[in-house]
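Take a look at this single chain, the form predicted on its own, given in structure tokens.
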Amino acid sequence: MKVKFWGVRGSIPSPRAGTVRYGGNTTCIEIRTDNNELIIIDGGTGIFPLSQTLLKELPVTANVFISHSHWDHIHGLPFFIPNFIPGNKMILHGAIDPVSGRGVEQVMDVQLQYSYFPVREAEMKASIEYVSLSPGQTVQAGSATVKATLLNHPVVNFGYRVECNGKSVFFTGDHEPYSNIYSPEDESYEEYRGLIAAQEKMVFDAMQGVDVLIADSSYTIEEYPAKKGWGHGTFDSCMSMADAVGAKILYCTHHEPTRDDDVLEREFAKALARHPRSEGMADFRLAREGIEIEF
């Protein structure tokens, strides 16, 4: 299996001199099975440079999995070049919107209005299919299985575990560690603690023993108190999670858009110092645009 990062910034594209090393595109991950079948997780701006590389292998069938519908995870989809070329096929997977009741087709429908984009879906030449997923559902994508797990974010957010020939990768999308919204003296405290413990167990079970864990680590532990409830993790929470589930490698991603590369490396180093490694423990790394992992 191969994994390549095409976008690792969170919230908004951040191209500038200070982000050149790690990249300024928003979330997009390319996964190739051992049979070279194409799986894409999230359609941030990184999906545009990815799509340019696909022109040399047309026709393309792309299974695209959307973690959630916030802009930085979908706003590159209208620029996915194979959709404009006959003979290609995109199968878009994602959650049902509990507010509108509509499936993942809403992600494209909203963006491809003339008010926001000059080309309607009806004018695109490729075949586009939609698969709306429920929490816990597993689907086949070529020779790989992909399971959707509900994580903690202000909108429905699926983490995806992709497995093929005994190899596995899990991407969290945007995820904040679970915490109790009640104070200990509140009568609802114990009941809510039980609910979040069950939810965390479900998430950790879905990640258990994964070869590559890619996780939202937007904030430092110093920044987090002011951002609590925004739906994002920290370097430290991701490192603790990787150790808890027995992941082999952790890639921290969704880098804070205001954080330049030098500061990103400095804050990551501080977190590493708080989570010393020994033989057999997970290897912690920063996700970088252009990195390709083969395992």
Contents of the next structure:
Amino acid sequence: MKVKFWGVRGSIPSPRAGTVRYGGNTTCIEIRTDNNELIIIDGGTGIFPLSQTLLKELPVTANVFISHSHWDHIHGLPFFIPNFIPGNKMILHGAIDPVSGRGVEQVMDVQLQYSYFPVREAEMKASIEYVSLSPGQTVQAGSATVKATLLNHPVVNFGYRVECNGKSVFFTGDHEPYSNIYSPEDESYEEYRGLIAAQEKMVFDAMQGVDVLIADSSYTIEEYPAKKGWGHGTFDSCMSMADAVGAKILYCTHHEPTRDDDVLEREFAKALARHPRSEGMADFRLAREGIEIEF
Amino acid sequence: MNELSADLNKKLGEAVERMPAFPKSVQKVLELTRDLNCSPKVLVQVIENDPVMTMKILRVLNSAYYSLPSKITSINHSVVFLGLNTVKNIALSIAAIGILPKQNAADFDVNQYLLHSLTTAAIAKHLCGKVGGADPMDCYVAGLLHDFGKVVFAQFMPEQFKISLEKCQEGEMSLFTAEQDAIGTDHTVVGSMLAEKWQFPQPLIDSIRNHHSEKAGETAMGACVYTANQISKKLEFGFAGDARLESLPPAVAKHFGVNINLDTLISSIGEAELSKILEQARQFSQMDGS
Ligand SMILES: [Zn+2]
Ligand SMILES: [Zn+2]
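Output the structure of the form predicted together with the partner chain; the preceding block shows the form predicted on its own.
Entire complex below, previous chain first.
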């Protein structure tokens, strides 16, 4: 299995001199099975440079999985170049929006409108198929299986576990660790604590023993208190999670748009120092645009 | 007991989708959602005090789409599962439908109905806390929703419901018998069929269905809801169309001990607790939202 990062930035594209090493594109991850089948998780702006590399292997079938519908995870989708060329196929997977009641086709519909984009979906030449997933559902994508797990974000967000030939990768999308909305003196505190424990167990079970865990580590622990409830994790929460689920490698991603590369490395190093590594423990790394790993 | 035709079941289900919630909760949701950092606790409390909002949020969660291994009855659980912001936005979309009108063609007082539902809910929870055998919050939700069928009748079949209310008030028969005469079904059937249609947990469906039947005694939850309903009526906490008291069937009473009747149960709960329950329910049932 191969994994390549095409976008590691959270919230908004952030190209500038200070981000040139880690990259300014928003979330997009390319996964190749051992049979070279194409799986893409999230359609941030990173999907545009990725899609250009696909032009040399047409026709392509792209199995795209959307973690959630926030702009930074879908705003590259209209620029997925193979969609304009006949013979290609995109299978777009994602959640149903419980507020609008609409399926994953909504993430294309909202963007491909006259006022916002010149081409309508009906005018795209590739075949586009929509698959709305339920929490806990597993689907086949070529020779890989992909399982969706509901995580914690201000909009329905799936983490995806991709498995193929005994290898596995889990991407969280955007995720904040659960926390109790009640104080210990409140009557509902215990009930809520139990509910969180059960939900967290389900999430950790879904990540258990992955070769590669890619996780939303937007904030530092110093920044977090002011951003609680915004739906993102910290370097430290991701490191603890990786150790708890026995991941082999953790990639921290969804870098804060204002964070320059030097600061990013410095903050990551500080968190790393709080989570000393020893033999057999997970390897912690920063996700960087353009790097590819094979495992 | 009359079953609901598939056609009526479908029609009522769709009608309830468009049914507005109670004024106080609509106002509170609109107020809370203006603040980005609204208190999650307060939001949960608002939803838990509104039968329409509770019904609709449980409907989303228990739908086949989420295919949950165990059904959800608690609003807290819905927040853990879907996240606060999603629950907030579902509540906001319900609030956007409008406000349940105080006046309806059935002359059914929805304010008094809400007071009755809220006190039944709180008493059911209290009773369950004493005898166990069920989750107290599940009993609360069952108590809150037990008479949901009535507010559906008032909204969508007001003429026939008005006739039922009048017959009942003339002292001829209980409201659910009068409903069967005038409508062909009664509020226990309609409430439980909606709960079933939306795939609520079985004990919740049964508690709504059996709250005028000795079958309520088959489960602790059923017994708590049956009994709480009678206590709320006896103490005249609100009014839901029928002042008649039903004595506790032995199958129900046995959950609470030997030689139990409504009076002994009321005194065991205690005046202080009961007036606290009434006061909290009043705060949430005020129609003017003040
Ligand atoms: Zn994001
Ligand atoms: Zn997001």
